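The form predicted on its own is given below as one chain in structure tokens.
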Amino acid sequence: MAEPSSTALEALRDQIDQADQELLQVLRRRLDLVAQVGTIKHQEGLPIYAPKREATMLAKRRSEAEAMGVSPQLIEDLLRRMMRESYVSEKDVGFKRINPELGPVVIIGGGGKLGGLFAHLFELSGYEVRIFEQQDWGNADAILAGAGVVLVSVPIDVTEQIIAQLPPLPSDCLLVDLTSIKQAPLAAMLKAHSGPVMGLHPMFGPDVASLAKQVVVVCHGRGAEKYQWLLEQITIWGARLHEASATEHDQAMQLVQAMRHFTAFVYGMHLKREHADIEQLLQFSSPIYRLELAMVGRLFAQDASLYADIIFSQPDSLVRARHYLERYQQALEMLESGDKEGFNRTFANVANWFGDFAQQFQHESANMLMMANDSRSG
């Protein structure tokens, strides 16, 4: 078959441009419909994220795409990207106020990024929000007067101190913290306040555009029946709740957060000490290594004190780090002795421990790698 002439090629490109414009019009129509959905959800107090509806819709679109000779994964990727934008649009409409009789929501540290995010969410839900910062202690009684919720969102290393400084709160006021460790802050809140107490840990950063599909860990303290409304409110915002004891939470965070951040810190320190040329590394990087390098770089683009608090505040961080060092030393001994058989045995043993999760993670990471590769600028 002859190669198309430049005239024929330009004609086809014109048709592609026209198809793209039609796609834009369909997308605009979809966003308008989503805005209407958001309005109804706001009025009826429905969560912005409906997992069953999403799963059913994606399954239907995949089936329809396959029947049309279109890649099911392509349509799912497109729809997921559009849904992510839709969740942001729905959020901007606002949310139903679950507890209309609630007094003011006082956010200690509301001028910070995470505190500011929650202040915005409460305001979108129609609550009165008061921001309490370090310079406001002289006026604490007035700011806290009649408070329905006091939410503590301050650095980990001063959380217990701030809680201990609080003046007596209204007996029905809910005292909540947002720190990434839970045992010590929860104990401090139970000691400082006789009313309802709850620990929350948002498993996301303050830069999220929407809480849809995000996880918030709930550690119960006292008077659960008096704060069920807030759990419902958070669900309406789109988040998924995961309940755990403070001890279970902190043990998990040692591995999920503290050790991962510490490992990334060490790897970044190693790259610096080896005088690595990051630009050159990127040129030689496969999508997976680029993503790993990006995650390390992401750590160093943020506030050092935040990660220092997370790592140093975990009670068993040192023990976990020493265990990690021991396993690294064991692996290093295999390398030094050229023990490939030992490496393979250990690899198989760990793979067997991962079980079906290994295949699940391979599938999930494949999708992330495709997106990472698509976003490459060079």
Contents of the next structure:
2 protein chains.
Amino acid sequence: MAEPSSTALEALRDQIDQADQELLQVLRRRLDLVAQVGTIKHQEGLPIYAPKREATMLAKRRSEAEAMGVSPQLIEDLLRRMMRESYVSEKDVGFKRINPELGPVVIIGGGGKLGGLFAHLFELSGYEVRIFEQQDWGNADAILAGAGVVLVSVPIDVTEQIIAQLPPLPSDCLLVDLTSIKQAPLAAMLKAHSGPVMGLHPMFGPDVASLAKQVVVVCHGRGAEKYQWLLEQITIWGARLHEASATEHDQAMQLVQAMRHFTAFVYGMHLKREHADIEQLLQFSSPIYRLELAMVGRLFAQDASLYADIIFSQPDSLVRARHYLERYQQALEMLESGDKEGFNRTFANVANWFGDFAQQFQHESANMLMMANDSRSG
Amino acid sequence: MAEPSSTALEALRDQIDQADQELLQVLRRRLDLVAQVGTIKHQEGLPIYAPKREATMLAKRRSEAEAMGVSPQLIEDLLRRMMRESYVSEKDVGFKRINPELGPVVIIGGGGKLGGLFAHLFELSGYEVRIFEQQDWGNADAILAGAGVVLVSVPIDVTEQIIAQLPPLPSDCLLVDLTSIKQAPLAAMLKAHSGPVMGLHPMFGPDVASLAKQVVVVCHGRGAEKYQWLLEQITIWGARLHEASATEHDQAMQLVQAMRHFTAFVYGMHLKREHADIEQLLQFSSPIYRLELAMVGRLFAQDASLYADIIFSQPDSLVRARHYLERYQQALEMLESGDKEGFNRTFANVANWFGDFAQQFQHESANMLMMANDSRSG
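Taking the form predicted on its own as the starting point, write out the structure of the form predicted together with another copy of the chain.
Expanding to the full complex; the earlier chain stays at the top.
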């Protein structure tokens, strides 16, 4: 009985092959059409990421899908993945230059990864970019002459010092930094320069394929009307701006960034000292644990000093890290004394405090975990 | 000058709409074709997840895409997402029943979520399923009469006790459990029953849409030749089996599952006590921090006792949790004393220990983070 059904299977698979050919062709055509949209956006200076247009389009597709008995979530997920591709190719078309009068953009630390990304984006937008590296201090006046923007993208632990070292800048020049803490660098810039000053924190790594949907935190310094164009320029690159005070920003970063880096660091140490067998752990791992191992392991593929600096740069994050230790100790004592009731009570309190976010996070992460599972192979 | 380009934009968007219509139609057709494949697989008793066939198909599509100037990763991601949809619909077709002679499958705790999922899968495969709940002990002999499988799916802290409470089972009946620890339940089952015994740990939550690609850990107990059919049945459901000793399994779970639950619990406590403003944290968050917050928050959307039991059930995990505390303390002291060199040295040691996995994890997580970013809206 195997014969007929295996023939039927073959025939069906041929038809699937054919459907996939058509799929590829539609995809190719769609990418081309979106590229043409990108060219117009480029000419008009429209942002590559248009949240409203995107939401409207997705809602329309979802209902069309539903009418055809196709899962709305399926078509949404597929379209979102295609849109990512389009953002990346739109980026390569270049961007409209918002400030045609601007003098050169000098990027201090432009040879680094993040500085290099911004250098590239400014160049794609038609600005003259000058890279300023350690060996260029002897030539600083010449490089900085007539600068329209000086962008500081150097390791945290030398940011303030480098800002203080700058020669006087043209009075209308914008001084801006990309450091992942904001209070100290902003204060240093306001002290070093009497013209427009702004602090930025790009909430993404230099390896992003495009800025679409990425968040850039904006901390205003001085003369906001003089750098409005740059915020508009960043929006055209696709990013979303989030304005905050430097204090708010730094506090949030202590709770999220510094703590997560630090606990991941300790977890890595712990795995090593417990002689964990990573290969074996992966054999056992569900998508959720695999993802968590990956989030820890990825830290160690990166530059130690990057993390050390983020953690060491803020005395307040040490205070919070000490608080975390105390809480860990309390929780561990509950376990060690077999105080299940205490554990359950604390759990309920925290759950209550999370409120609706707990449900929302469960939903969000379930989706992510399904995607992680999709990516598994043999 | 806005007029002509906005007309051009409109025209392009109409064409994109049209392309999307075609896309939807191809998608509908592909889903139907795959459903037909599913019906044949069902008749033949072939697994819904066929790693080799999938890998071959993806490799072919990737090279076809490349020939058309479409990113191979794009087509692979789209196809993987479509395949997930197909696994889910194939599941609903039902599965071939591998063991036609088997007596009823009794699921102790079958009213719970995980027990209910297995009840559903057995039913979809044509087995007679009997649910056994707390109130059924008075009627135990009748429910267990002639049972082919007794599947224990109850909270960890009562698993051993419930196993010990079972009346004598038919000598050829398979006794199997789904507990997330394996040594103690397996020993309890071997003691309670002289027939075939096996421990399983499904490495996924009861909310998975299908078992495709999910891992089930198998710990052999006694009489493996008598339950080979069940392993085959689980493979047909789409899962991948990973055989391990109960000791290996439990050690891995202490390092991954118990530690991650516990540190997430402490992190939730910490956020609450630091009066974190979640709404504000999310405003700042990059995909990576949003994901990490979600992984912590999701814990608190779930049942406290589930986690308490996983943590409390193994004295060894307390020893490891104490080790973690010591390491945290050491690392914190390095920070507090400003010992950057010590931090960098430890970082390098751990990075060295992770070896190639660090790179691999970075790559894997980068992909996940792009997907997380895709899902962002307005």
